[in-house]
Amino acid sequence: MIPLALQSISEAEQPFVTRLRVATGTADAADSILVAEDIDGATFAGRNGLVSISGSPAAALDGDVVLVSSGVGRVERLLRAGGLEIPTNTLLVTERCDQLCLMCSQPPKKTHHDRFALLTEAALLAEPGSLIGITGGEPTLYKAQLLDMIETVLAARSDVEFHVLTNGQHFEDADVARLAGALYDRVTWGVPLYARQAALHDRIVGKKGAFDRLQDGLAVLLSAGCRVELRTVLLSSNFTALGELARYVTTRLRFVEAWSIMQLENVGYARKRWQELYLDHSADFGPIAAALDHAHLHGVEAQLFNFPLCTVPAPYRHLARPSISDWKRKFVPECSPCAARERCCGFFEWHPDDEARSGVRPL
């Protein structure tokens, strides 16, 4: 697993984001560039001083933007420098949510801490061609700094894109013609949808009336003339209803971008959970395979998230995903010999390893 926050002793006296570089060749005023290093960590120097890093060689750290925050001497590399084609990180906007989802992966905070300016320096510095997460929490319960954060990147920097995870509950008619602006079209906002049903999508969320909430949203979006993904996340409790949900969104939803499946992830909430929630897809793929035909059929792009390549039947494996981000993503040893690893999302690094290596098939 790839650590994101790294011990650190700074000269500022206020948290700052920087950039870090190993060379000067190609640095600008927000960056700070290698002085040291040594077999504990690296130390690079810029316009808020000096600032040691330790737990990573300065070659990992190189072209990472971090937040540095000297108070708790911690370091968060919140966008990494890397080689995947199409750069892609996420940043956490905050902590704080109004649903309390039965899975989360990110149980809610009851406290913010507004980190909004920090986040668009952040962003500015992002990679050539990035596509740049948004998460919480909940984003849009800070509608109006999200937006202007998203206009100030967008307008400055052609070349970067927005993913915004968000129940979309909080969009309201008087944001379509904002959201219908030019610089959205560089914005895709992910949006779960759980089941057809109000009362089962309701409770999965934890919130009474949050399924017509969101009918209500997805109606601005889509009227904004939005990039909408769905997100489905496979429970026990929704699996054979995933009939109906296809069909929903081929008949109501039907111009969204994308419809995305996604296996459970073993953290958060859902761990203590697992038993009760985790549905194994590799015993009865029929409910998703119908789902997907569905879909399909009527002109949907559906896809698969967090499946494994070789637990998926054969005729859907190229609708599977290397969703998994690399700092979370493990293999057990049975995947070794697998030809298709290198297109393959892999494990969450918490997934279960008795589960995972009773299931892996390679390919």
The other form holds:
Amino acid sequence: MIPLALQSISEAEQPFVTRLRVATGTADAADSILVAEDIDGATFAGRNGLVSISGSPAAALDGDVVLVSSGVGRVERLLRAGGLEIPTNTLLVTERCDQLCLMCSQPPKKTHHDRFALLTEAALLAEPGSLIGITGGEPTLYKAQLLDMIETVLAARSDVEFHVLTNGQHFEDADVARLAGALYDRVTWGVPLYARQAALHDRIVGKKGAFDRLQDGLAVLLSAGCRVELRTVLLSSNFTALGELARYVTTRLRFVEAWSIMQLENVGYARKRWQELYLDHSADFGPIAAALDHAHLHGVEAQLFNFPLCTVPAPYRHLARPSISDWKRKFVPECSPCAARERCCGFFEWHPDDEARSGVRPL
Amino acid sequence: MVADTGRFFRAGPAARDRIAREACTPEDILFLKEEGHVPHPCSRLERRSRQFAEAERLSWANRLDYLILVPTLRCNLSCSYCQVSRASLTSTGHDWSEATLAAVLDRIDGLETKSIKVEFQGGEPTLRLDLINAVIERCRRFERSEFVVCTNLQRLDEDVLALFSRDDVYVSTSLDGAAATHLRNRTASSTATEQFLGNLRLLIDRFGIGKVSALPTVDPRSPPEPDELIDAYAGLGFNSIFLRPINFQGFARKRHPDSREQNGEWRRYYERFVRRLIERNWVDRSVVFEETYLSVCLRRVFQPGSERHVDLRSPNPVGVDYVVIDHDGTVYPTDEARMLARSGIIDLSIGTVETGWDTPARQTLDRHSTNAMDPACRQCAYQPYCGRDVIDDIARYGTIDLPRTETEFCRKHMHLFDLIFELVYSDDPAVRHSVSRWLRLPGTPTELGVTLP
Ligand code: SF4
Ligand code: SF4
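I've shown you the form predicted alone. Could you give me the structure of the form predicted together with its partner chain?
Okay, now the whole complex, with that chain kicking things off.
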């Protein structure tokens, strides 16, 4: 696993954002340049003074946009530069949420610590051609700040795109004009929908009336011509309701750019409720296959996230995306002879090893 | 039953009766709701998604990004049904002048699009590589560009090969079936046929099958056995066969006067051909043959917006997203219109490349370029999938003032959609296998169309 936070000591009295640089050639004012490196760590100097970072060689940090806390604390690697074809990183804008999903991977907290100004600064420093994910909590609880941040960054950086994960509970018709603006051509909204049955969806997200509210939210996104990626996490409770959901998608949600059916992540609440929630798709792929066929039949691009390739029947394998980010992805020893590793999502770092190892069939 | 959104279902006899008597059961209502036919009036999403689905059925041509260019009318072959009334190899005055080339390049400079598609037609366009290259050079500024050279592949020298080796250049040619058929229709000599087939193989070997597409033209009075044609295509590695009967216009009309409309015989042949494809696809599942146009229509039924087929859409505006620029700089709305003018039937040109084509002629043609208001089409279940082609009507009947159902365009599509729904509701696993592949599905669903019993 690649660490996203490292211990640090900084001279600054306030937290600040900077981009770490090993070489001086390309420096601009927001950069901190490497001045010393030894076995304990690396020290960088910039307009906010010195910061010493331990736990990583300096070269691995080159180009990273980091948030440095004051004094003794840590650096958060907000935007890692290293080696991806499309640099992809995720910014967490709040830990508050108005839903409480059964399987939440990042259980919400009560308090909100506003960092929009710093995150905006960071996003402006993103690598060329970056795709920046925004997540929470629920980002649209702070809709005004969120949209301001998106617009500021996109107006300044024509090469950057955003992907925002939102529960879709807070869009109003009054937002249509703003969301229809040209800048939003570079924003995709990832919106979860777990079942066509309101009661089942509400139970999964832990909020009464959520399904109805979501319908209105989706109506706003539709009217604004927004790009929407619909997301459905697979659970034992919604597995058999997938067929009805597929029909709902092809009749009501034809405007979505993609429908992602996602396998569960063994972390957060899902970890505690694993036995109750997890659905082993390799035991019965039928309902998933039927949903994928139905969606594609009617021209909706359906895809699979977090499905290791060898666990998917061959005709559907090309729909399984390498969806797990490098920093939290692992392969098990049984994967080593596999020819499909490059295209495979692998497993979440925290996925139970015995389950993973017994399930793989190298391709 | 088909909604304006194109979403359809089959009603069994009992259900038809209940609907006619307005005696729907709660199960019927639930079915209709879930299928999206009765949007809930209080749901913003249901109302808007219904409008969205209806809008998806309309074509939305808005800016010019597709040019069909005829740099020369001269040709080194004389095919029995040549549609463009070619000019002889040595004739003069049948190529773009300096001024025409300059005007074409000016037009390209003025395009407000990020991507462009250019098709070079003829005559034999490779006789004027210099003109082709000048156009390609001028298209460098586009983010994406695609060039298709429609050639008879008689001549494949170093310069032509250099052009074809570009990644953004594709080759389109005619292949009428086995060598004998091709010879009879086109080349007239076996050396020329051998030359053509040799060049075709060379291209496929060197650049892969994706580089080349081939189209047959079939004489409906003596069509080849389906297997002969399929084998000829399969032998070269082609899976897609566009089964077109001879188009009666142009030069061809003089030689084949009886080809104005296709009769039941042709339609039976077409169906036999499709059934043969289905059988072959089932026996050997490692390849999937398709009839190109049937697949286009099939995808229009299920997957609106997945096809940009300018011959089947509604509205079908002329001179908007694509135009044809002839060898003398005259601008036509379609290639068919160009042939009509060449053969002296009717001049449907809409302008010139120098002076533009936002002309009264274009507006007149445009006025009826939709099936939305046509009384016959409004009654027709297939309206959301179908299109409108005023040029075709004028070509065949000299007028567009006809009941739609008495036109070849209508009869052809009525037959195609009838066939499609027969296939969609077939219980035969072989049929469902082929239909699913033609629709590019990952698997083969047990049910392609729903039924209300
Ligand atoms: S063996 Fe491992 S790498 Fe290969 S497909 Fe399975 S999980 Fe992926
Ligand atoms: S099949 Fe004929 S009547 Fe039906 S929509 Fe097409 S042209 Fe109109």
